[in-house]
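Coming up is one lone chain in structure tokens, specifically the form predicted on its own.
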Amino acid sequence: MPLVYGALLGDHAEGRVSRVTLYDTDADRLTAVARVLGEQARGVADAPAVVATGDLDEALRGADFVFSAIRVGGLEGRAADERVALGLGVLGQETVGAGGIAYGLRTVPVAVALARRIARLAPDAWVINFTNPAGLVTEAMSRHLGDRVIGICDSPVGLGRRIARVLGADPARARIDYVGLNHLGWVRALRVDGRDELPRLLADPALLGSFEEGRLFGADWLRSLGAIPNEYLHYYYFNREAVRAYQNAERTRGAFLRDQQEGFYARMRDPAAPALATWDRTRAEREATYMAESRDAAGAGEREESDLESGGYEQVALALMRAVARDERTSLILNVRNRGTLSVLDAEAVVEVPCLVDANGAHPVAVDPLPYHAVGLVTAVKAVERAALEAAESGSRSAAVRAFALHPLVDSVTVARDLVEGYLEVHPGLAYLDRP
């Protein structure tokens, strides 16, 4: 939230939000967030007001925008979806594979009745959805709200600006061919003055080096793929070495996110902490140790300091809110319903493309096909998705069950069966699938 309103602040144009309301179920997590805004707000003359509240019905009323960033069963749930997946030697990562699952089956009841709250109570607001899994979330959340909810991450940016900069390109000026669901998508093609540039990237081994994604996947990879795949699909194609990274590892990143969030709280308790830069300090760190398990297993080393700068969610969601309040068309990587736009997919599912954004919302462009690589991993992927959110519909254990056994990450049904056992045992919030 604090970088989304860093946004804001740095917006003096007319139609500009002029009010912030946020809304937690926790009020120590409450205080400390505006108390965080309220020292970013200082000396800036037209800073939008900031309001927090307990009562989510008073946060949704009148509102334009929502931003939907919740977390169902803290990070001592994202801790324990790793803890259970990696016991049974699978993936335990909160939107790849196992973990994901997990994540999505206790996430999407609560997405679905905030949805249905915000249509009832805010039916001319647009939301933009945060919330990981962020295709899946999405796609249960517009099955309440159409086109008006949109999913964004911060992923295609930064995989977008990353490529430009080593072509020695404007990211600005730089179009992205990219196509895929939410952590699951490739960069085909980066056109600069409608040249594409990619196939020098792709042709030079030492430019392939001397960014995140290529050092993670290594140019070999890379140019037989003829794209660059966003960083998650490192758990794809190299599962076998990040589970056993993770499995290796110290601590889970759920149980190092836990354990940094207690201590960042616990400091706001102080009222004389300072509050920006307590947290600027506690986001840094938690930049620079993203995927470190994939980075040590590919040998990839530490993150750029490029990397670590903001201008990603809160760039993505302030471009967002420009163009539908005030009509300034842009173009978006965002998770919006496929309407056609990649045939392998019927219209409701919710994908990761580019799309023209204007008053009127997100509306994907035409893309290319996908080749049979991808198109495998996106159509079991979404099948995957859409067994779990029949499951959180109908509380069908067998539909969870479907959803762990289907995943590419998830290599036999019984196992499936055992991660669906594990974390019910874990997940008070699970109970709801009670039915066969």
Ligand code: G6P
The other form holds:
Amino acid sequence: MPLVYGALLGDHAEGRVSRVTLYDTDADRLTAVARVLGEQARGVADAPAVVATGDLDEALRGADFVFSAIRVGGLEGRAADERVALGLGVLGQETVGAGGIAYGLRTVPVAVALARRIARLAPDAWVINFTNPAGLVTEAMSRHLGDRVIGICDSPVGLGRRIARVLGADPARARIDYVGLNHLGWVRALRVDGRDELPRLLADPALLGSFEEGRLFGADWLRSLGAIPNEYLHYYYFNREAVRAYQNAERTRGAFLRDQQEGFYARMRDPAAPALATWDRTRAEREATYMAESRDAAGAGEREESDLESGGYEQVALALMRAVARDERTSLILNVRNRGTLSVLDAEAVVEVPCLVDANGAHPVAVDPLPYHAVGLVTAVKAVERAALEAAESGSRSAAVRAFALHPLVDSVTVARDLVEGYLEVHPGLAYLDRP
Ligand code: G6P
Ligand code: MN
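With the form predicted on its own done, generate the form predicted in complex with this ligand in the same format.
Time for the whole complex; same chain goes first.
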């Protein structure tokens, strides 16, 4: 939220956002974040007004844009997602594999209730979904909000920016051919003035070794694949190593973030604590340790300075809002309904693809067909998401088992059954799965 508010503070153009309403289920968190925003606004004459409320309806009424970033079950829930999966020898990552399914099953019913509420109280609002697993959650909400919900992830922008940088291209002028699902996509070309520069990168081991994904996947694998995958594909292509690294880690990512965020909110209970500085330090630590297990497993080393800066989520969100509100046409990689863009998926499937955005919303642009290796993963994972959505809608436990069992990173139906049992034990939020 402070990142988004920071982007709003930097926008002085006509039609800018003038009022921000914060809503949270937790009063301490609401107060803490409002204080951070208050310090950010100091000395900015035209800073958007900030109102904090614990009343969802009040927050929604009259809103032009609704940002949704929720964490059902909290970070304790995320740590439990990891623990149960790792105990059964499979990946428990927040968005990928068993952990992502468990998190999705907990989150979808809450996201759907929210979507229904928005459809009633703010039917003309545009909804920007940040909540993970972002593709699945956006699709669940789109069943109630249609194309008025748009999912944002910063990983495609970050990847495109890194590739442009190593190629010496201006990221603003480069056209990035990125397609797939959220956290499951590939850059297949980067065109500057119509010319694809990616082959030059793939042919140069030194260039490939000079950025995050190049080090994560290794030059040989990238050249063989002929594309640069989203960093989350490390969990697929190097699954054994990733699971082992997670198992050997002192604390999983979820457990680390749980402790870190607890510490932040505890410090913020002191009214004298410097809110913005404390938040900034916490954010910097979170960024520096992002995907540390994967980088360790790959021997990729530390993250680069330029990757630690903000400029991902909030710039995409601001560009999206301006495009919609002011008809300032722009091109962004977003999570939207497929509408025929990827021929292997139906029209309602939410995909992550380049979109043209204007006052009428986000329109996916035509892309080349996916190669078979990508068709395999994308359709398999979409089948998983559909089973999860069915389970969330009907409360069917067998649909939940199917969601786990169909995932490429869950290697046995028996494991899938054990996962469902294990997750039901630790997550009260899954108690709705009470039908056969
Ligand atoms: C990236 C991913 C997001 C994720 C964020 C924070 O931006 O695209 O989906 O929420 O990192 O990851 P973390 O592990 O710090 O929660
Ligand atoms: Mn993401």
